[in-house]
Amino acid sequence: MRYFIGNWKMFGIPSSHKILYKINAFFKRDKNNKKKYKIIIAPPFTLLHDFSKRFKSSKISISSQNCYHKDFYGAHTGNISPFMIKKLGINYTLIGHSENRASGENNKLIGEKISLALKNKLSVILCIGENKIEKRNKKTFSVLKKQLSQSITSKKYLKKIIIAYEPLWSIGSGRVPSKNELEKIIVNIKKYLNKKFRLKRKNIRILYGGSVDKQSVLNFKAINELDGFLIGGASKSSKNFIDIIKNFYK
């Protein structure tokens, strides 16, 4: 199973459901969709309730873009707990996106979010990645190991987590890793998690995110260990999102 996950970030109004209808129509008629890939879209919180109802019976799953590190209810103005998200009929949440990390989220807090999300039966899409300086200093894997080890504390957690490798230097820049570079990183992550948790590599799901479009996706088709993509800007257009899927399978 491969995943094509769209992160809309701060984009979308109620009428934006038309984008998802077009994607869903394509998915239903696409001969490659038989157990080969899954589509998940993460709109802003303002659209979760509406989209959850609209696409309940469709092949598209809806995800939140984040959740708070406290559960149920509380005096946390502007924040939304995993419990509240689940009650909307949502089954996925992004956690640890680079933009949230840049706003002050550390690995400990991200680990707390993961624990509460899983407690509420939300599957987690965990974002990890290194910045430009860390890459230049050849610290990519040590950074990734630290992010993983400090936020995933149990084997049972890993079974419900999809890991999205998003190098910060690539996001929105148009620059992407080479095929060999990305393949090496993914294999090393799977080996590390396999050794730490004794979980079979085929059961560890890793996506790539960062300047993913219909051209860059062609570079990564041959990476067998790659389980899909976390797509930013291109997911806001049904045509661009569909073109990514078409190019991957052509």
Ligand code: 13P
Given for the second form:
Amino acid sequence: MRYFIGNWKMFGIPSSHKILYKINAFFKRDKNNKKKYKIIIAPPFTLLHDFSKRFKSSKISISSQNCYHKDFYGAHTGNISPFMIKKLGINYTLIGHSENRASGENNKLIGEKISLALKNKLSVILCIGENKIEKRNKKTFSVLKKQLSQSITSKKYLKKIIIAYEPLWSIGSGRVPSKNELEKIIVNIKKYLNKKFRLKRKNIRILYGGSVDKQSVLNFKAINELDGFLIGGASKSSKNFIDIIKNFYK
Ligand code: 13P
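Could you please show the structure of the form predicted in complex with the ligand, as a counterpart to the form predicted on its own just displayed?
Following is the full complex, with the preceding chain placed first.
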């Protein structure tokens, strides 16, 4: 099963549901869809309730983009707990996106978010990735290992986590890793987690995110171990999002 996940970031108003209806219509008529891939869209908090109701009986799942790290309810102005998200009928949340890490989220906090999200029966899409300088200094894998080991604490958790490898230098830049570079990283992450948690490699899911579009997706088709994509900019247009899926299975 592969995943095509759209992260809308700060985009979307109520009428943006039209984008999802188009994606859903494509999915229904796509003969590749049979058990092959899953579509998840992460709109902003403001649209979660409406989208969750509208697409309840469709094959598209809805995800939140983040969640708070403690309590069901509390004096935490402007924040939303996993409990509140789950009550909307939502089953997924992104956690640890680099744009949130950039505003102060560290691995410890991200670990707390993961465990509270899982307690509330949300599946987690955990984002990890190195920046340009870390890459230049050949620190990529040590950065990824630290992000994983400091935020995932048990094998039980890992089964419910989809990992999205999103190098910061690639997000929104049009630059993507080469096929070989990406394949090596994906395989290394799987080996590392397999060794650390004794979970079979086939049960560990790793996605790639960063400037994925209908062109760049072609580079990655041949990576067997890659379990899908986390798509930012190109997920805001039904055509661009659908073209990625079409090109992947062409
Ligand atoms: P882009 O696809 O716009 O590079 O964004 C990737 C991303 O951050 C998805 O979470």
